[in-house]
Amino acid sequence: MRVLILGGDGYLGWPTAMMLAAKGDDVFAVDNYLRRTIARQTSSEALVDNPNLEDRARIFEERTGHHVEVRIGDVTDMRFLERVVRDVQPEAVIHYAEQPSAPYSMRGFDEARLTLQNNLNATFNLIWAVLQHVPECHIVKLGTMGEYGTPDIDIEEGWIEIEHKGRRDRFLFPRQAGSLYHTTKILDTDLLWFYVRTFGLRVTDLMQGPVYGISTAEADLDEALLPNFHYDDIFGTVVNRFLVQAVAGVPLTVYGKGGQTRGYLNLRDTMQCIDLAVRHPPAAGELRIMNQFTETFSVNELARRVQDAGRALGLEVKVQSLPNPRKEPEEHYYNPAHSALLDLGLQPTYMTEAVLCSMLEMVMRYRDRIAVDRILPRVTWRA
């Protein structure tokens, strides 16, 4: 397949874009480094000092004979994405190009607006590229299991069925986001929709929960093609900060209660997801909704693993409670439906002690290189 990833330097486009290539498809990759402008502009650099996408696309070429196009070039400029679609003639696209941070987009007015003109901008440029240029095209979009909040009733896969005075009818799943960047990504699923049903595009809206990882079968053969991990208050996912706190030896972060539940997926697990949404397209005038994740954890119990894993390499770990700089909810309910991904395959990696411990000692590999007051929360939702 000719597969166009947007957001191709990012911690998951890297991947996807060398996963994807190995599996013998025509992949391009496109990226304006805005993820590292602004990662830099907040001290929030990555674990790992990566390669630009050019470098890492040679550097993977070397070492595996499979070859992945780079276009530096920025999504929001619609004349830009319109000559990428039109020469590339995708059959698929992945829309990764948003900026991912919550706490990022919290940060203040700039952020906030930085958030939303580029993560609707991008998306509905590339509504319209497709349109014109590959109606036919399957986009697969990055959506976030955190626009459904944390609701009291059981979480759909995207839609959900009501009666109301005795009539019946589908409709998108209530959303309420807990972050701009969040509810940038209900935007999204809004924007896609509209256009799924007045022009028939197809569509899948993958709702992904916070990914942990920093190992792939293509990153494992070369330093330079490990992913972008950061463990920052701000780009850091909850897993891969503790996982650095446990080796640094600080007190791992619980925010309030530590009742914050939410759902998880290892690295590996998003590529497969990926790969099996690429290979599995919806019909043309379909949004197909699927939730992104393969185990339910609290903060509490994510620290507990952690620490767990940690004194099984010798660590000394600790767990600290902190007032919560976010607002939302400490202790609530949250049953998520996840059977779509892997009705069509998906094989989990689960959380055990054992993929804890590797990621730990790869993690301790890299102890020199941590900066611990990128840790402690730096962005608070008070206004």
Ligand code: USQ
Given for the second form:
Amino acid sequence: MRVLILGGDGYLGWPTAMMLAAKGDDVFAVDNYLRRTIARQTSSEALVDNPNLEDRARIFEERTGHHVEVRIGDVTDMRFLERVVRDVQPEAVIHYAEQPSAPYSMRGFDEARLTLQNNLNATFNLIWAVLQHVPECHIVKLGTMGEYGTPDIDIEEGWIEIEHKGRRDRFLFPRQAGSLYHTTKILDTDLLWFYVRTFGLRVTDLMQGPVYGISTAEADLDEALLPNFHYDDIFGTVVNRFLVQAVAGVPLTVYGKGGQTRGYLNLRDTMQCIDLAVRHPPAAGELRIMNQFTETFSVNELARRVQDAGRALGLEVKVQSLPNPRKEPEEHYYNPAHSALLDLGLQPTYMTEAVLCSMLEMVMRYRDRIAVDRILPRVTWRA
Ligand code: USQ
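I would like to compare: after the form predicted on its own, may I see the structure of the form predicted together with the ligand?
The complete assembly is shown below, putting the previous chain first.
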């Protein structure tokens, strides 16, 4: 297939580019280095020094013989995106090109505006570029489980049937996000749904939970091919952060009571999910929504697991409850459905002690690079 990846330099984008190229697809990766720029501006650089996208692609090709075609540019610039889509004529576009950090989006007006404008303009431009140049193309959009929030009812996969005053209809599942970043993902879904039902676009919206991991089949070939592994309070997701904290001897930063429960998945499973979604496109005029995670954990459970894995490697890992910098329920009901990707063939990689230990061992190799001053929360959910 001819696959265009927007956000091809990201934590998910780069491993996806390698995975699809290794399977023999024609892969085109686009990025404008927004995340790297923001990471530098906020002193939130990744644990491992990652070569830029063109260098990564060159090193990957030297190691494997597989080519990833790189275009550096900004997809919020419609002239650039149109040119790429017209030239590439993709059969699938994987859209990761968004500002992905909830804390960054809550830092102040400038960061909120950048997140809103970047994320919505990227999605809007993609919709129009596809409509105008490749209307049959399958858009695979990375959404987030955070769109649903934590309602006191079971969460469905995107859609819910509602009976009201004796009549029934099917609607998008109610959404109520906990950060501006997550809210932009709700707005993305609404934009996509409008153009799907009005102009017959073909879209998969993947509601993904927090991802952890640093290893994929291709990333393991060479240190230069590793994904961007963040452990700071802005770009680091909670499991990756806890593993680095365990190695650095910093008490694990449980926010508030630690009962916050989310659906997690290993980076390797993100790769599987994307592959399954791309190979099984929905019909034209369908917005297919799948919940993308394999296991649910509370923050307290995650801390306990990382503590146990650390102990197995001789690390003394402490846990500390910090005042929660976020505004979120700390004890709540959480029961989201997640069968669609399993039905397509997803084989979960569970968060076993062995998986956590192998990540800890990886982090230990870079112990000297850990900057402990970017671990504690620097952003709060206050105006
Ligand atoms: N948390 C802690 N301690 C920490 C960091 C986080 O207790 O040191 C808690 C948070 O308060 C939250 C939970 O852990 O309750 C998850 O936080 P996170 O930072 O791992 O994830 P989040 O900010 O929600 O965002 C991440 C990705 C985002 C993706 C989302 C999926 O950055 O791009 O959309 O996970 S989800 O959370 O399901 O919406």
